[in-house]
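One chain follows as structure tokens, the form predicted alone.
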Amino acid sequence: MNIEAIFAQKFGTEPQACVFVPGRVNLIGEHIDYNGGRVLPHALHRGVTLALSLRSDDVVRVASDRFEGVSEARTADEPTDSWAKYAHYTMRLAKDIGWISSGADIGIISNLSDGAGLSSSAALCVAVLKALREVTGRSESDVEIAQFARRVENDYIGMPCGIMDQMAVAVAKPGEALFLDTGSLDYDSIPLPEDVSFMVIHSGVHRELADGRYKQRADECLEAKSYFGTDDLCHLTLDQVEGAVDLAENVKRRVRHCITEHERTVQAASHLRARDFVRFGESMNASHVSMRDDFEMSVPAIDRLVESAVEAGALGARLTGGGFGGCIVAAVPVDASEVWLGKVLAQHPDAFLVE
């Protein structure tokens, strides 16, 4: 059932508007986007297809190909259905900076796993803001957008989310690569490779980041930006973190890992302008094993999963997403591709492709 024959059978009415918006896969670059460094995601083909058509009233109605029912709040009220809230608390941003006076019907089709770290929250965010865009005939561009997405995750809904997951959702298309300055929003777009796939196998453990693990690691980066004075912690140096001497093991490894992942993500991506993947893939295992120690943001199953995915051949395999679950990405060459799924997903019965 398409997009519009699900909004007509919960609402009896077709849409004002359609779009669809693309989860993402970060190749390189975690938990650097809140601290002033560089990452490179890209945009996959699945994602999130939705319809809206505004209201004469402050309701907003929710439905979804994956719930069962209509979940209906008044803008202003808090939302009762966990799997709605992005919808409403972007519907109730959307009133308070000004670019609607009522409610709303949205339907949403989703292809993205929750809790994968497919930023299936952010492209959700960003499709009500594009389907906005498009019913109220708004001019904001697509920079815009995701920073107003950002906003819902930081303000409404309490995530302390950089803006990567909402550029590359906002921003890049399947089959390219997002090369992002988290600081300036500055980025360029580098062609995937054809003879190499980024093969994305969920772990089988979900998780939900605002379960306070997440924050965690940010509030220990907001620890080390009071010392060090500086909210780019990605362009501090080694040395000055080694110097540190009255500031915390754990927050060093933080910075350590911000330091490390911003340079590898750098590398990575001119690695892959020049379709060097042996290098590329080093800088994918470099990424997992300070995720894993430095920012201790890996699960035990992940880690045998990405170790897994290297000795069945990939070129290299990382954590994707914010961590403590989820999925891997892997680089494999195309040619091998079917045979090394087969032995990864033969050693991890939890595990699935994604994409």
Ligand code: GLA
Given for the second form:
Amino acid sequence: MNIEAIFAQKFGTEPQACVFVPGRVNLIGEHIDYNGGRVLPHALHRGVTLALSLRSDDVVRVASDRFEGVSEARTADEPTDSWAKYAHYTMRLAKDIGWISSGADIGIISNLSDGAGLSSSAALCVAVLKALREVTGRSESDVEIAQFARRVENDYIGMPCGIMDQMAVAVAKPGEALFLDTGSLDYDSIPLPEDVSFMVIHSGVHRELADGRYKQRADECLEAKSYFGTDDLCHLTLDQVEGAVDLAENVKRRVRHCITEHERTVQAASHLRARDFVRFGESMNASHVSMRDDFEMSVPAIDRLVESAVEAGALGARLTGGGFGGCIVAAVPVDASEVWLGKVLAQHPDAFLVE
Ligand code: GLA
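Show the form predicted in complex with alpha-D-galactopyranose, please, because up to now only the form predicted alone has appeared in this conversation.
Below: every chain and molecule of the assembly, starting with the one above.
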């Protein structure tokens, strides 16, 4: 069923606006978007399709193709169903910033699995804001929409994420990578190659970023920020970290990851521009080791999947997203990708191809 049909079935009317917002996969640059770094995500073809109509009262109703029933609550109240919280809290933010004074009916179709590290929640928040921009005739830019969507996560959901996901899904187009400076929000688009595929494989291990482990890492980075007196951990030097004798070892490892991951991301963007996929793949492999050993955000099932991906002929492979489960991304020559996929999936029965 398409979005208009679902909307009509659930709410009995036609929507005032329909938008599509893609998911994203991050090629390299993990957990550095709240530490002053540059990141390299790209938009997927998959994503969230959302239909919306403003209401005359203050009620927000949300229906999704993936859940039974309709969640219904006034904007100031808690949504009746937790799956509706991103749409609901985005409506609350829109009211708080003066975009709207009423509620809305919202219909959602999504082919991004939750807990996969593909930014399903950022896509949903951005989609609500883009639909609201359309129905209210406002003129905020996509970058401003990304900033508001981040506020929903940070201030309403309580997830201390950076700005990468919201920028990637609000601004990037499928087929190009977004080389984004998360400090200044300046960005360049780099076309993806035609002869190398970035294959996204779900490990079968699901996780919820709000489950605490993401926040624990963000808190460790906060400790380092206050120790070094800077928010830009990526711009410290390894010597400074080694010299920090009274900083806890685990916190030092987190900072080391930020510094080296940032360097790798800047180099990887140059390799992508130069079409040097051997070097690009090496940066991906080194990134995985750093996430596994220094940032400690991997899990054994993901490590095994990355290992098999490389053994089966990927130029490089790494965990992607917030960590502790979800997906890997692997750079694979297009003409070898079918055989490669068969080999990898044969060894990992719980894993499956996302894109
Ligand atoms: C999640 C967050 C992002 C980013 C990544 C890790 O996707 O939402 O802000 O920190 O994890 O790179």
